[in-house]
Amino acid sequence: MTGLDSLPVAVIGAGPVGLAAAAHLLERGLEPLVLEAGPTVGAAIREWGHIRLFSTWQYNLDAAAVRLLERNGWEAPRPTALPYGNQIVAEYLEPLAATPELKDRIRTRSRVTAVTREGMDKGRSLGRENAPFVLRIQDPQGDVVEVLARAVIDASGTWSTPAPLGSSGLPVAGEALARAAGLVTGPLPDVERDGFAGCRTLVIGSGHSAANMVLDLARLARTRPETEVLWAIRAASPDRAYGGGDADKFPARGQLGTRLRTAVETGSVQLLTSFRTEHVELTGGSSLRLHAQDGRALNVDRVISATGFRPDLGILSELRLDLDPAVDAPRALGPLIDPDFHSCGTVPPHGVKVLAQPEKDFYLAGMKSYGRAPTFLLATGYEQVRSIAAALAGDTAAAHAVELQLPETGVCSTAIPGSGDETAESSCDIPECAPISLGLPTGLRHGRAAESART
């Protein structure tokens, strides 16, 4: 091989899609480098590794990935178990990784801080598609290396990037104040570990991170009875938040908004509806004041923001992207996710088509793909990583027939632009999509993969 052919596919992000991206390359007799900022894989998984997942595990394996564990004999967890994070990592991306067949093609610890072509800027046109990319990396020992790809797949997540307490989208007066000393949390923290016991907590946001906050700070009541729980979102209503309960496909999802219902029928939660935050103040260096933009102050001492995420595109300012200026996804994906316009989980199956960009061979994909929208399943990042394998491999045919079935939720609600609804994370019953043939083993063989208890 000579030229752009003898380089590798470098992929960004050694999470879920990451490593699918990888084994599907090397099912097409592709050459993978996987680049991770963490020092493991699944590193972001891993802070959220207490949170239950509402899929079973035959909804969060990848077809090329389980083929590639097969061969070096592992066996898969009991199809209808609901894995935790840690779950995840510990019984399926890390023997993942260990595979002889990727282990050598994974680099922990090297954080890719930009992405370029080779001896040119976003400006210039002559001759690009036939360099190189390059990726600036910071090593394991603080260096800046840098690495030639012959295409890139950004996998990296946006959990590194959540979205500021500010409805405007900004974070608000104090917020860094607030957050620098540690009463300001990120989605998902431990409840029972990080010292919520006997606190005063809100947390804000109507997505499933929020839902499993609250329910976690309510179970954490039960036994320290001093614990207050508060429940704060922007919409008039939490109809949506509560989603679609027995008609939802997925049974434990349906039951977190059930249970979720109950917590504040029972007076366990108090919730605080139409609630935008305006400024944080710290009181007496332990506790916070929220004032709202409608007058209300409340007094806390911690806050749990789940508040949802946005993509870092900042190491992407060199590369050509033409991205859907409301969410921040591909241009011809963002309508079909737009959260302000449309709640569902499900869409309809895409490939490279949907996900191609004028920078040839550069592909956002998994939860970078959704960009600021918080409806993001793992059987989605999926079959995008297989389309675009393929496509770099040649096979347009392949690559162009994609299929995805996807469970209904129960749920149908469309937000009224202007009705405060921005971080709703409910999904819509559609007509069923053409099944997917992941190829999994027996009992394995779903089009849907995880939506975890955390987007």
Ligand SMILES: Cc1cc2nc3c(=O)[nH]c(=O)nc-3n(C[C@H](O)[C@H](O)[C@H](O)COP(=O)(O)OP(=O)(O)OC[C@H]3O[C@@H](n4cnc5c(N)ncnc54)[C@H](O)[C@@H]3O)c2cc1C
Given for the second form:
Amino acid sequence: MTGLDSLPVAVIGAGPVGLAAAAHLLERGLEPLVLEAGPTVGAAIREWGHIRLFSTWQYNLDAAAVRLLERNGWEAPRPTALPYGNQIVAEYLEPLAATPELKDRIRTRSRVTAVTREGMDKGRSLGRENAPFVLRIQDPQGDVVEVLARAVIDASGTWSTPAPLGSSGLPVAGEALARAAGLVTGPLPDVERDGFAGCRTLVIGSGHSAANMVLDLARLARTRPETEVLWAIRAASPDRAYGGGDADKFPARGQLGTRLRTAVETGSVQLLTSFRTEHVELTGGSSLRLHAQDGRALNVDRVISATGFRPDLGILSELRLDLDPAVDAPRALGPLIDPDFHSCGTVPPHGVKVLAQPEKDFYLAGMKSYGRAPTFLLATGYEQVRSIAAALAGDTAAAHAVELQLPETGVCSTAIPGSGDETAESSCDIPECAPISLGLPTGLRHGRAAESART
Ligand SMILES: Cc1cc2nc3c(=O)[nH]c(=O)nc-3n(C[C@H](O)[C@H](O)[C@H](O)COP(=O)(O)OP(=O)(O)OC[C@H]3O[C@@H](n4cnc5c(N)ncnc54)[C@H](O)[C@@H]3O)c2cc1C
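Mind sharing the form predicted together with the named molecule? What's above is the form predicted alone.
And the full complex, kicking off with our chain again.
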């Protein structure tokens, strides 16, 4: 069997968190190998490059990545500016990937299709911890190759696995056909470029992606008045989608919700609450009829499905994972981010203690570590990979140290949306019921953690 120390640490995904992981590993004297499915780094962000981030540059940069860039003569963007996704790629990720230290350690067009341990399926225990990881990869020629690694950081995001329209978690009848016809699109099309002008479009979902799309369409309707915007949400009230407004510590995120509220209240957007899609019917070649479970039916030209994302756990099926049953995040992290119980938009800074898996030296990081939960922030991911790199280098003290403060959304609630009990009981700042057993700092309170503490 290969000596583990001679092997690289494999990082799946060259998004901002994967590249930050590589920078931290290098600082720790460890050898990173970044495997990226797309043709370039930041491939997922490129697909929503026309969207402006709500966090300013200072929150979007990783400290180790910046140190590496500055050693190579990079000039940082203005810290208080709000970049578009495309700028994150062009002004940060591409220069980072082009540094002499990283450029030969990143393989693009290399999709990881499976991860396992050499000679060990999931059921085999003896000697497991000393067996190298094997990553099966589809290389640029389409061939299947394998690489060995001493550890794996899966930072492959969730962009390529969006959730379906059905509120049961399954695609509704007719959805596949409508998607194939291009009438139901993914969450973040460029509405000007992709031909939404003059269309009657329904946006389904209540997160930031849906908000961005509703507002983009409303703006389009100002120059092309025949454009109609409908917005359907599952909850009985849009209050949660409107966010924390002025109380949000990221002003741009707060304004997104405020502008959304204004668009609805001024009639630029037609809101449909308690809407659960039941099936989709193609009417003629270029329009749709959507049927809701309560009997409502809508005729529209296009649907933007912004119902969230899921992690692709299929590639990890031979590894021993311990995930939260509701959100598919590492078990200790799940209760802190589950949107049904916790809406602060911030999570206590966390690292290896919370992310550790039964599979030694395997970590989920970045957007993928949040599983199905929506409120991930880059700054959270950067702290995760700083801690993971420290742990892999054997620096337990640094791995367990907490080095981050995150801005809150200003809408802290334990109410379950759609339950009828949406009285926004403020919780996130109440220092009780801290899930001390998780090894997290005190000052945390959370619906599920609080419940289990009471029982
Ligand atoms: C529209 C939008 C706006 C956002 N705005 C903000 C914001 O303002 N502030 C903020 O902090 N966060 C924001 N986020 C959330 C989050 O920070 C981003 O989603 C960020 O891109 C997550 O980084 P990541 O590196 O974890 O994943 P990604 O950026 O998704 O990168 C994952 C990479 O892995 C690759 N990959 C996927 N599968 C495989 C595989 N099997 N093998 C190899 N490679 C693979 C992908 O091609 C991709 O390049 C926003 C998200 C969205 C969608």
